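One chain is shown next in structure tokens, namely the form predicted in complex with the partner chain.
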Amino acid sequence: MTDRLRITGGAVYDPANGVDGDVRDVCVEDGRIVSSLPGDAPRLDAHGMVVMPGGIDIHAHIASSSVNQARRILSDERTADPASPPALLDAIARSGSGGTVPTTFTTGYRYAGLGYTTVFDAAVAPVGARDTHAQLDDTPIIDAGFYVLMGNDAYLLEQVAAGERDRARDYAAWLLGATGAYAIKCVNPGGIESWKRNVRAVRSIDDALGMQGVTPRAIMETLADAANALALPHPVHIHCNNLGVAGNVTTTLDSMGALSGRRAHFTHVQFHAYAGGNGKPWASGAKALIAYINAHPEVTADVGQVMLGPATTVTADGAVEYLLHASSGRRWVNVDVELETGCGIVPYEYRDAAAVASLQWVVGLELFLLSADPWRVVLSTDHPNGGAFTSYPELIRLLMDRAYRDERLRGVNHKLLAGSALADGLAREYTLREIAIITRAGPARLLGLADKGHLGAGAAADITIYARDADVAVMFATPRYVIKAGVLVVEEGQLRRAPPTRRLHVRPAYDDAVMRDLSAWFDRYATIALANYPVSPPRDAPVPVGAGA
């Protein structure tokens, strides 16, 4: 254990504090960054190395009933990727299996092995929250939280229909606390409920969804306003309608426009940035989308890059997965969940010979390379949807190394790339500072995590130290040291310790009046007693909400 540690001689990338590769010491005491230490404090020599805050994944799927359904059917790929226990000094090490959806222990070890110390699961059905907490309890090293699905929740939709936006807000507040969640997630607003009614396409955000006044627009407005009124650390996290459909960039721009002026996070926008459709071939819609984002400071996004190779698509957006199953003939899981949400799974492979997969790969890179503000457009692959989190180092190389990127570009299918900005040549190469923003400082800011994503005094001592390498993919895949809450987790490239983790969750206040109404709803429609619905409160204190947070 390391109570005190002085990291000396490294080039520090701490963009939140304006530090850009300066060689300076970073001091750690009792799990936090401090401004100074006595001269005799133990030292860690980081000369010639790169020091960054620990990585923060704003959007991944690592611990939910849906993720476990995916694990269950992927016995073939995980057989090829067994995971022996690491040689830990402080805990019983556990084995597991990998593939695109690793087991819980392996997920924690592999994230930490990449220098990531905080991860959010982006889609948890309220009724499955207990399952998620149990899986996260078995996910070592990384601090974690999750977003709870609300965009198709029947009770919430009733409040939208009735114009009861205050009650919707109170319900959202209750549900966040009852499930131990961190943020509000809105997937294909109204579209999952429609899928359950066998209405398979939501054409626009103003489609009437069979309930008076309920449109995707109204759902998004309600949830965005709820999150902002509650002053949650992270705003509503939106997966737009029409994911993966040619021409969907129109829907995405409409959705952003609908929330204009409101704080909102739009997730895996790559999957929502396609032009074409209506008989016209698929094309990149990245330029239009990123132009909008660049011009609207209230909008934030993660990219959801597609990586060429194996993936598992797993989403609450069941309708999309049916289409993928129908068009690919692949295995397919659908689970409709309890008037709340859905779940669809199709194991997939993005092949460079395939025209659409190549376009998706290009669209994601265009969004990154045309983004004017790395603080607001951050890195994700929507793990494991666009590719597993283990491909982040490769993605970082694509962003930092133009020669490599151009070489990869030559190898993909160009059928749908006419007029694409990347095909026309984008020279930009991300700097280490920008990488530190899109993988650490940016996500921390978007998540409202004041003590993460930076190395200023008082921050959690989550630190990653990389040895430089000509191949940045190698550099980012094999950090030399990783420190989590002051504990040396990776030492000389080896995973050595698995300290306790922290659950990140919120518990906003709400007007109790909602409980009377909700109780009547439970009596009529629920299969679980209201008294049994909330999870036991996580042992960690909630992240504060409200103006003072």
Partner chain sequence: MSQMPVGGLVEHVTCLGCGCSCDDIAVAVRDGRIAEARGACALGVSWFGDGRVPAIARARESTVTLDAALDAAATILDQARRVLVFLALDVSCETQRAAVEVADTLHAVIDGVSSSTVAAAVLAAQRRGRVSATLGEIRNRADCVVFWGTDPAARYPRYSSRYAPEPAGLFVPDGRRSRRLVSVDVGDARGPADADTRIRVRADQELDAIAALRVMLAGRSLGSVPGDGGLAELVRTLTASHYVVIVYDAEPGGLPPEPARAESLTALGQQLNAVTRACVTPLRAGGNRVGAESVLTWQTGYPMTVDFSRGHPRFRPDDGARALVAAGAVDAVLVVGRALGIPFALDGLRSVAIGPAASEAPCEVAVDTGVAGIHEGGTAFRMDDVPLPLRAPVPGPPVAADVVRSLAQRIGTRRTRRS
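Requested next: the structure of the form predicted alone (the form predicted in complex with the partner chain having been shown above).
The next block holds one chain only.
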């Protein structure tokens, strides 16, 4: 290995810096991109290849206590997909298992093998943060962070009920720092707390949820305002009410409208984009939803594409998991996390013969293909809920290759596809530039990561080099080289090194007065002591707040 490397001859796709397939050198020194190197610097020949920044997954489930619970119940996957240790040159390699929820070491190896260098776990209960850090410590190569769950914890709901928005903001700031998290995550706002009381649906975002003044609208407003007042790099990350329910596009549009003018990120919007309901058949609501997003630049989203095949649904939204279990008859786990959230897990398969699964597959593709701004609608499958992250190359082919997409469309169940934009012949094909945006530059911008997702001077030297192939799924599944922080991780298609990782987190300031109230509240109501929540600070410096403001 060397501290310097000049990558020569490749077609560079670096949308953040306006580079669209230009053949140019990329220079690396001491783990960073630099503008130039001496002529005698070591070279890596990338002639005929495609050079992009390392991939960034804005929304996945890889390291929470619920993910570990999923691993426990998926013994059949461990048997079916054993993962032998790679032939590493600089570290002890670990075996594991794959499937839809790979073990920790396999998760890192397989992400790196696809050219991804940064991943965020999207839903961690505060009391489970210590466990998540331990899992991320065991996940090699990829830099990682997580979003901490709020929006259903009893203390926050009391602040919403009392109109104490400043205290709610300080509580959010303390919780982010105490848990070593990166952003605020809001799942089914108020709906999980209602589910604990056997209320199984939220009819409207203005429904009262057991406390005067507490509605999904008020919860979302409180958390969006907290994230923006704290100038967090990433805005509040919202999983809307009524996931997976026919007609839920109305709830989603109402939720976006409630936060009009505020920065907010809406996640796995495919699962929230269904028309129908109230006696009407399921249908696509993608046109209406993406029209709203296109018209409102403060709104950003990831898609949560369903990929036909096996998946495991893992979510803090226990209510929807109960419905999925009841409708499918599949085994399940449902857990109440004290004072904080819930957890549901159902192993699942999206079958092309199934009408609803086919509709879900179509809706996600419509959201991508009707998006006017790839910087604001980025790639995810809500791994492993819509499909494993290992399906990303197949998804990229669906976006880039209309003939292949049309062939796949002919093979699905068309019962619910009347009026679908995709069934009516959407012709758009993504370019390599657009793929670089939705998998790299866009997520980096939405996350406020100034040194990720681009190849300009000063950026982290996270680089993926692909050999061109007529089948773009093959191309994106088998990068020829992957460089992580200047270290050649994948060499000639083989995983060879596992460099140190970074923990991406924030530590915003707050008024210490909130701790007196919070301590008294925990002493009165909780069985888990407040002192058990803070984790040891990650070894890496926090990402500065203000980056995303």
